[in-house]
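What follows is a single chain, given as C-alpha cells, in the form predicted alone.
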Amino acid sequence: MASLRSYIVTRLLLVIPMVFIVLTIIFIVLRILPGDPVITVLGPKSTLEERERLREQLGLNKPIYIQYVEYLGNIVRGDLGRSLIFGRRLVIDEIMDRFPATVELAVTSLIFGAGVGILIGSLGALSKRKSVDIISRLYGIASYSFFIPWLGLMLQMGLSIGLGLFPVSGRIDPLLTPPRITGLYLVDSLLTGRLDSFLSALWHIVLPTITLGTVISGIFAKLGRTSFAEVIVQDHVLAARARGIRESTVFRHHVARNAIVPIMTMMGLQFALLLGGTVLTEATFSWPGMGYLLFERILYRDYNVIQGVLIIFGLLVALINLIVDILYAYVDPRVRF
C-alpha cells in the first residue's frame, strides 16, 4: 500500500506541470490566431472609441503578462468569462448545458467501439484459421483510417435519407425531451419512466455512436489481438490446458483476465480523447455537445467560449489520464516501481 500511495502522490505532482503547460499553450495559441474578437463583436463599422472601450472591458488592452496572470487566476476561481456574442451568458453555463450530450455520446461510442474491437481482435488472435486473423488485422487498419465526416455522411445518406431508419441529426424529438436530472437523455428518460423519450434518444444516438465507435474500434481490434496473442502462449495458460481444464475456464480465468489489463488502460485513454475529440462527429450530426459548441463558436469568433471549451477539454484529459494511471497501478502492482 505504501508503494501505491507514493505512486499516487507522484502522479498528482506530475499532473500539475502538465495542466500548467496545457493552459499556457491554449493562452498562447488563441492570442496568435488571426482575427480580432472586438471587431467580431462590434462589427467592422464600429468606431475606434467603441473598440477601445470594449477592449478595456475585456482586459485586452493590458500587457500580455498581466493578461496571462489574470487568465490563470480566473481559471483557479472557476471564472471562464462570458460569451461575447450570445447574450453575454456565462461560459461555464454554456459548457454545462452541452457537457452531458458529449458525455452520453462518448460513453456509447466507447462501449460500441471497445466491444466490437475487442471481439474482432480476440477472434483474430484465438482463431486457428489464418483468414480470420487476416480479416481482423485488415479491419483494425481500415476502420481507424476512416474520415469521421465522410463515414457519418455515408451513414446519413444510406440509413437515414435512403432507408429512413434513423434521424439525420439532433439528439431527441423536441416534443419528447425528458425533465433534466442528469442531462443524459437516456438516463433521465429511464429515471422518469418515459419510454417514448428513451426510444427517441436511443434512435438519435445510434448513427453518431456507430460513426465515432467504428473509428476507435480499430485501436481496440489491434490492441486486443496483440494482447490476447501474447497471453495465450504464456506458461500459466499452457499449464492450465495441460492439466485438462476446460477451454472456457482457461479463457475466462487465465486468458481474458490478463489480456484485459492493457485494454482497460486504453479504454480510459480513449474515453478522455473522445470527450475532447467529438467535434467532427457532433458537427456532422448537429449533436448539441461541447464539440459542436466549439465548432459553432469558432465560426462566430466567440473568443471566450472557445477558450473555455478548450480549457475544460484539457482539464478533463488530464484528470482521466490520472484516474487511469491510478487504476492501472492498483490492478497491476508492477507499474508502481
Second form
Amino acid sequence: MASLRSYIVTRLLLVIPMVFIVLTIIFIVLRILPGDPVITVLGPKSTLEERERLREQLGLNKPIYIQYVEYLGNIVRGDLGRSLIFGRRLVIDEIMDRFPATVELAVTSLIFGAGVGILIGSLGALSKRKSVDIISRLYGIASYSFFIPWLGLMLQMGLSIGLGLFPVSGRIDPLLTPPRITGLYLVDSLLTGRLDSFLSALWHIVLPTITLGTVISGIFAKLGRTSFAEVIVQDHVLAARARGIRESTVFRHHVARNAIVPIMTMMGLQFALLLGGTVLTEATFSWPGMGYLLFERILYRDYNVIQGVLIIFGLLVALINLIVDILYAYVDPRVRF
Amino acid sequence: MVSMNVTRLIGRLLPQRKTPHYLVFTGGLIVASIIIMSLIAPLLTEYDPTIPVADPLLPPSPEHPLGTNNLGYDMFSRLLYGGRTVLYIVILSTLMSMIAGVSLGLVSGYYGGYKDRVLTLIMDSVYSFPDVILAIAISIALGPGIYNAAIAIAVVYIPTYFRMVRGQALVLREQGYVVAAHMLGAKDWWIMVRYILPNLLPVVVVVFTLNITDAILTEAALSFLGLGVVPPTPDWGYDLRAGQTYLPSGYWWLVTFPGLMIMVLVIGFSLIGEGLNDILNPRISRR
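Same protein, different condition: the form predicted alone was shown, now please give the form predicted in complex with its partner chain.
So here's everything in the complex, that chain up top.
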C-alpha cells in the first residue's frame, strides 16, 4: 500500500499546475482575448464615463499582471466578487444555491446513462446474433449524435405537452420544496420524511435525466461493447467454461469484473462531457443549476457570475479527474508504477 | 512518399463487402445530400430566409412545407440556408484547429524536451475542460458572430489533434528512415514535412471526421445559447432556441426540423468516422 500512498501524493502535486493552468486559461479567455468585458456588459451604446466607472469597479483599470495576481488571490480566498445585478449578491452564494441542482442532475444522468449504455454495449458484444451487435453499435452512434436541447424538447413535446405525464420544466413543485440540508431535493425530502416532496422532485427530474443520460449512454455503449468483446474471447473465460462453471457465474466473476475496469478509466473524460451536457440540459428544462445560472447571466451579461461559474466548473473537472485517477489506482495496481 | 501514402489510403477505401465500408458509404451519402441541399438552396425554395414572407406561425402546408415562424419567415428556406451557415462555421473551425493542432503536435513530439512537456500540460488542461463550456467562455469574450463562433470552436479542439499527432510523431521520429534522413543531413523541418507528416495522414483524416461531429454539436450549442450567429442569419441551433418559446403553445414544427437536421448531419459524419476508423486505424480511440 506504500506505493498507493506515493502515487496519491504525486497525483495530488500534479493537480496544482493543472488547476493553475485552468484558472489561467479562464483569465486569458475573459480578460486578454480581444473584446472588452466592459463593453460586453454595458453594450456598445454606453458612455465613456459609465465604462470607466465599471472598469474601476471590476478592477479592470489596473495593469494586467496586477489583475492576474488579484484574480488568483481572490480565488484562493474564496472571493468571487459580487453579481452586477439582482441585489449584488455574492457570486459564491449564487453558485452554492445552484450547485446541488447540477450535482443531482449529473448523478442521476450518469447512473441512467452508464446503466443503459453498458447494458446495450454488453448485449451487442455477447449476443450470438449479428443483428443485435449491429443495433447495439448503431445505438452508440445515434445516441451520441443527439443535440441535447432537441432531444429534451422532443421529450417535452411528446411526454409533457402531449401526454401530460411529466412536468415541462423546473425542479420541484415550489410549494413542496423541502428544507435545505444537502440541497439535493431527492435526499432532503427523504431525510425529512416528506414523500410528497420526494415524488414531486422525482417527477421533475425524469425528463432531464433521460435527455442527458441518453447522450452519455452512447459512449458507455461503445466502450462496453469493445470492452466485453475483448474479455469474452480470453483464455480464462474459456477455461472457466471448460471447468463447467455455470454461465451466469462465468459472466459475473470472469467477464463482467474484467470488462468494467477499462470502462471506469474512461469515466474521467465522460465527466467533462457530462458537465458540458448539464449546461444545455439545464437551459432546455429551466433546471435551476449552475448551467442555467450561466445561461441566465449570459443574457444579463453578469460578468462576475459568469467568471465565477467558469472557475467552479474548472475546479470541478480537476477534482473529478483526481478522484477518478486515485480510484483507478486503487482498483488496478498496475497504474501506480 | 506522399503519393504512395495517398494511393494506399485510397486503395483501402475502395468499396468492399465489409461493414466498415457500408458505414462510410451511408455516412458519405447523408453528408453529401445535406451539402448539396444547402448549396442548391436557391433552386429548392423561392423564399429568402431572412425576411418575412407570410403570416406568422403557419403550420406546414404545400406553400410552406415546414411552416413559418413567429416572424413569418419560411422555415423550409431557413432549414436549407441554415445548413450553409452550420457547414461553413464547422468546416472553417475544424480546419483551423487541424492546422494549429497538427503543427504544434508535430513540432512538440519531434523535438521533445521541456517545451514539449509544458505544451503537453497546457493542451491536456484544455482537453480536460468541458468543450461546450470552454467554447461558451471564448464566445462570451469575443462576442457573437460567425467568425467568432468559428474561432471559439477551433480553439477548443486544437488539443484533440495535438495529442494524436504528438503521440504518433514520438513513435515516427525513432523510425529507421527518419534517423537515416537525419544522418544524411536533412533539415528538421524537411524531415517533419516530407517524412513524418505523410505518415500522419490516415490518423488526421479519422480524427477530422470524428472531431467534426463534436464541432457541429458545439456550434449548435453556441447558437442555442445565443452566442453563435446573429439573427436573422439562418442557423439550426438558433432556430431551435427561437422555437422553444412556442413549443408549449403547440407550434411543433419550429423545433422539430432544425434539431433533426443537426442530428442527421452528426450521424452522417459519425458513420464516416467510425468506418474510416475501422479501415485505417484499427486501434485509434476517440474522445
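Think of the rigid core as the biggest set of C-alphas that the two forms share within 1.5 Å after superposition. Not measured: the values here are computed from a predicted model. Positions refer to the first chain, counted from 1.
Relative to the superposed rigid core, the position of the CA of Glu52 differs between these two forms by 2 Å or more.
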